[in-house]
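Presented as structure tokens, the chain that follows is alone, the form predicted on its own.
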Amino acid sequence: MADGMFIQVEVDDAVAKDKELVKKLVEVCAVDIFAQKDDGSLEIVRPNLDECVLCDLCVQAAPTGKVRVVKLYE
């Protein structure tokens, strides 16, 4: 889990070990939040966090419930 100033995302452990849903998740997100170690699995890039324009592409490539986007405000 990682939080930024305005969202926090939640990725589910064994999303974050499939390299091939890591892969996707760094392909669809324009602004850059997600990134591939050297070993395959997910890093989350903390700087970019809150520019996440909701878009929902993440939670959409992965399977249901496995990807979440949380707002931290109203």
The other form holds:
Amino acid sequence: MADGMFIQVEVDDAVAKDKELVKKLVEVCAVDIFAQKDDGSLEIVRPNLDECVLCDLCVQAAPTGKVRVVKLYE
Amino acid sequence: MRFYEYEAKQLFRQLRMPLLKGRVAKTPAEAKTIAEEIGGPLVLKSQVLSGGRMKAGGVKFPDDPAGAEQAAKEVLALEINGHTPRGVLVEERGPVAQEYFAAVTWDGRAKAPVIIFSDMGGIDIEEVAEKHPEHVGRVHFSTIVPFNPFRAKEAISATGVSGSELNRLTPIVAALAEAFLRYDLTLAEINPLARLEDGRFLVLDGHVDMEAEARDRHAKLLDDLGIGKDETREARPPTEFEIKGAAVDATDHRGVAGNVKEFDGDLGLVIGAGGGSLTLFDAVRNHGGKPANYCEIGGNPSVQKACGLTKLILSKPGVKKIAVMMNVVSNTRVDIVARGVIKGCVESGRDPGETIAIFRIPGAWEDDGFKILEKYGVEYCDRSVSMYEAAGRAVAKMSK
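Can I have the other form now, the form predicted together with the partner chain, not the form predicted on its own?
After this comes the whole thing, all chains and molecules, with the earlier chain placed first.
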């Protein structure tokens, strides 16, 4: 889980360790919230969290419910 | 971006327009050499980006090279409206039989370029239009289909010019219109365009303005004309605040959050949207407000960019509050701007609810935007509140 001022992103551990899924998350995010570490696992780029445009592509890229984007202002 | 007269004429020369013999001199000795090459009576004109050259003594009419050298010495030493001359244009002088006016500019109301022609040149065109409207021809043309020189002919003939005169003027005015389109000009003007007593038609003076945003598209032309990349041609050099504003805008390719201009007021402005920034700036002043800055935000800038602009404005000494206002937006997200300006306030150590006098950006994603603003206690309004009224609310808060 990672928080910005306005947006929080929660990713299940299993997804965060799945090299192929992480690659997908990196690919779909237009504002570079996701990066892949050298070992293939997920890194959330905190400075970019608040740039989230709520497109839901990351949510759709992962198995249902495994990636969640939370609006902290609701 | 305004061109010097000699640059405008270099451009006209590329377009094969008929020009007087001559070129620019940087020193009196150079002016003398050019005068010797030309021979005969001359005209010397100060090269400044300012009007009123004649009245200020920046235009001289020597008869020979020695006179040209002396005149150049005086013109080069003469500051006109705070502008130091870049050089002196030395040209041949011939007896003029008739002067005309020709210009191409943008007509905001018609949303199309317009050719303006008058057979009463050499004087202020507004005066001619007011006192002798029958001597002014106006013809709009398309920016989509290729330019047809017949449009130039229509503008000229509307003033009663006909026959050989019409046929000889048409290619000159048509070339002006083609240059306007090709080089993204905002103004291409010849005044006067003269018929000399020997029957020649010549461009005596020219005024060219290029859209500043188009500079990169015409880098080759500007290079050919000797206009450096660092020459902004602004009325004054940018302030440190304005340079920082440009740096904020350059941090990210997304959207615009820049074009900052510094003023000495206490109300910071984060404004924009299709002319909205100009309207809002005027509205603030109309309500008695004192803007600390002008700026343009739009095209969906990143949160970081909106945040950077907000922080910059809040860092300006004397800024008490900011007003965040735009026209109704479809290409900029309300929630993204809301995030940016609130983040900017927080990172500046300010309470967004206290600092943002008003947030008036209706449009895309406004529901999310308004939720964010509510969370931080920021006063906001939707499209039912006009830009003018929103500006009034912001100004009213400044006195509380």
